[in-house]
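First comes one chain, alone, set out as structure tokens in the form predicted alone.
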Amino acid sequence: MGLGDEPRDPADSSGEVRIGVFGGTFDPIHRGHLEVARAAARAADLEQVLLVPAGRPWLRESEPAASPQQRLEMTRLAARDDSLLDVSDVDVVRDGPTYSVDTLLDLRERYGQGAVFVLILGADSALTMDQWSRGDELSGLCEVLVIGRPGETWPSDLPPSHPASRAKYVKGPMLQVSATDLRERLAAGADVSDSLVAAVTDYIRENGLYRAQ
């Protein structure tokens, strides 16, 4: 069982622990996600990165192709051989839409006051934080780390009231992988070994996910 599901007792830890919080639909989780998590750990001096599959992502127009439990299991399989990565089910087991403020509050209950959370976001998501539900509360719950795509720039004129105005911005890895493209390739029966961890590919095949309709 991962640390995201069975958190350690804060009494067992001396001092603060820096934990990255990387949420996503993960439909499916791919090597690009894993590389972003590792890049974030290097940039923000993180001791661990929690991968947090969304239950019902409120910004997404259509439902994910895989169920929350299936996406959670794929994420666990993708992370199981990397001691830096762990998985949390907080957004899957909670009823209702997935909001980052609820994610962080739930994680605080699980990990206690000894954890410093660093919310890991892409630039597009970070720039919309002023539109998020209770986004003004995030500054008191976490630091923000923005992972930019190659060639992307971060605006220097965000107003101080914007939740991402004090975010740290770093350029992410060059690996370009699209979950949408992966679903199409899987539906076509194409080889996806360059983009998916083998255990995730096996799970997708065994459960008949992303088949052509």
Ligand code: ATP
Contents of the next structure:
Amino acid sequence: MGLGDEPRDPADSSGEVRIGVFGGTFDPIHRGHLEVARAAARAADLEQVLLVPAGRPWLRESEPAASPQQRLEMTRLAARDDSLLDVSDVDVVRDGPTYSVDTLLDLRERYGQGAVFVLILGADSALTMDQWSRGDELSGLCEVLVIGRPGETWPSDLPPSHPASRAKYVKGPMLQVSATDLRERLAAGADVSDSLVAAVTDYIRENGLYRAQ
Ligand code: ATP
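Same protein, the form predicted together with adenosine-5'-triphosphate this time rather than the form predicted alone?
Okay, now the whole complex, with that chain kicking things off.
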């Protein structure tokens, strides 16, 4: 369902719509991502969470295995049965490396001034915020919500200069799943369907993704 299909709560007189923005490589999108999105919606009172596959993630050591269009398609399949979730292609259609500040500027154009954006980050991503391009501009564009991830302890003593020091932190579902691990297991021929939405498992098989080279 798209934003605006539901009648607004008449008790909410602010006119603001709170929208979560959850970017990722999503190579492939897995149940950890979906549970993070749902936990974020509860923690930050979000009406909708936009899943935003990156076009060209720039902080990674290697290129994604699946193409931007394939990762976008898998994300759409993963989101289609949950009315909380929607998918945006803003980062796939933009040329150049994917920077979150551009994501938020593009979304502001699409959604207008009535939207309040909440940037959702796993703890590992949030800790890299001090290396992000134009990361200092983010505070004027969105709230930031950090969700815990197994293996990452969230420091209570981040220096005030770190952009994540102003973020809200919630522990979240703490699911031990990562796309890197899933790609390795798929290449070894393992069954990882427990960690994926069924339509994504089918898409990976039909398109021959993540097979050993
Ligand atoms: P990879 O292993 O290839 O890095 P990933 O599983 O971390 O992939 P990404 O698409 O890189 O997935 O992550 C998108 C966002 O989701 C990031 O903010 C990341 O921190 C967060 N994330 C991914 N998996 C989890 C998880 N299990 N728990 C909490 N956050 C997660």
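Residue numbers count along the first chain shown, from 1. Superpose the two forms; the largest set of C-alphas matching within 1.5 Å is the rigid core. Since the structure is predicted, the reported quantities are computational estimates derived from the model, not experimental observations.
Core-superposed comparison between these two forms: the C-alpha position of residue 158 differs by no less than 2 Å.
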